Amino acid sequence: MVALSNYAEIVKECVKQKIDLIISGAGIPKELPEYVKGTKTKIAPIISSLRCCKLIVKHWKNKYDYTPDMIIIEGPDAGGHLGYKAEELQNEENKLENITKEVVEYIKGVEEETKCEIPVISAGGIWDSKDIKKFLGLGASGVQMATRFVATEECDAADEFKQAYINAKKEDIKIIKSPVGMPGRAIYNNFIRATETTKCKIEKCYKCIKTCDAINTPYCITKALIEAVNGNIDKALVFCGSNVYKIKEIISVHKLMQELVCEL
């Protein structure tokens, strides 16, 4: 996450580790490239617009001469933060499919002037074979998929967490207002329920996210998140993508592959 405080470090620590590839979301990676040249890391700016993704491309070529070595777009249905105002989330334009087409017809350009090979990833919302199948049809390299996997014997979050997703019904799937100043999609238990009546007494602040007004904000993100992990829920957010209400189930991950490539 771009947005976090010691976001530069954390880059830098992870190249040291030879991690294979970095994926940067939560503003706009402008520096990325510099943390990584010379190295084996790749590295994968998240956009949600065909602005951004120009925007990042022609800033990497002209200070870096680097060319992203993939892009993720992640459309208004995903979980978590979301790169839109809330207002634009019902947006024609914002639909992941028109921003996979132009994305795509514009990478294809990239890739002829710089010679790389770009794959361009999308997500949010996908939810089977189905969509994947959809996606690969307009250009796309290949599919981005969370919530799904939440729900799996794999899956290292808490029961609770899983169950939680298990329960949710698609009356139960809001867009809140996050403590960061991001819109974001999570159940909306009585967790978010309690912080908009009530101010959470802030008892550490991580200064972990840059946006962040530890004074005025209704609750600690880090804190309410690592509840969620841990299966505190009612004193956690639980971030979700706009199909999880769908999800009846606990399976294995082996189960889930063998569904989503049935039809591909």
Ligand SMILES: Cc1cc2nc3c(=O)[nH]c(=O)nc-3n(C[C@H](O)[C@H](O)[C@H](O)COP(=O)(O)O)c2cc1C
Second form
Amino acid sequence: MVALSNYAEIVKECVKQKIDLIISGAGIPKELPEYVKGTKTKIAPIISSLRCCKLIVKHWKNKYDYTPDMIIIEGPDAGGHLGYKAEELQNEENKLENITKEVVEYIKGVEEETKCEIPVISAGGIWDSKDIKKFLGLGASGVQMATRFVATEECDAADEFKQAYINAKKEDIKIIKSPVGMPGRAIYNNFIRATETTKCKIEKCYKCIKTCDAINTPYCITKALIEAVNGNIDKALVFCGSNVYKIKEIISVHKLMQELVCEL
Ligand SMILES: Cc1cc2nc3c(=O)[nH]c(=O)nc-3n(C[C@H](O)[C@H](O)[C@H](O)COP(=O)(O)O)c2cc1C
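Give me the form predicted together with this ligand now, not the form predicted alone.
Let us now look at the entire complex, which starts with that chain.
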């Protein structure tokens, strides 16, 4: 997350540890090539529009002569932080399929110019094999999925987190205003309700997010996300994708993968 106060420090450590790939979102990773140039660590920015994609490609080219190693498009149906204003989420031009077509077209030109291969990956609301096939048909090299993999036996989140997914109804999924300063998609639980209806204050600030205004922010996002992973759902921010209400059971990754590839 570019929004982290110690973003540069974390990236440098990843490079030192010879991490293969850094996927960077929650902000525009303008300086990312500076930390990886000349190393084997690859970098992939997360973008939410063609405009954002062009900005990064041009800036990286001009300042670092660096071409992205991969592009991840996170559309408006993704879980967690979203790169749109809340009121833009329903716009036709922001549909993942529309952004995918535009970005694939633009990246083709960049590939020809730079002679580099740049896979484009689509993410957000991709549910089944048909969806995957659709995005591959639009020219994406792959898809990124999160929500369905949370509800697997292998996912290391607490069982209560997974149960919150199974119990979620369509009307429980809301766009919340995250302390990071971006909208986010989450399950509207008692915790979120309390932060919106009563005066809450942060008990301890870890100064983890550059833009977080600890005095006026009702809760600490780091703490709320850790509570979710640990299963303390009544104190937690439970991020989820827009399709979470379709999840009915916890299955193995093997079974999920079999289902996901069945029509490819
Ligand atoms: C619980 C949860 C936490 C997430 N946290 C992050 C995150 O920290 N950074 C990020 O870039 N994307 C995050 N995402 C978004 C996913 O990486 C992914 O692109 C997106 O949710 C895909 O859509 P899907 O969940 O509908 O499959 C998160 C998603 C979920 C469900």
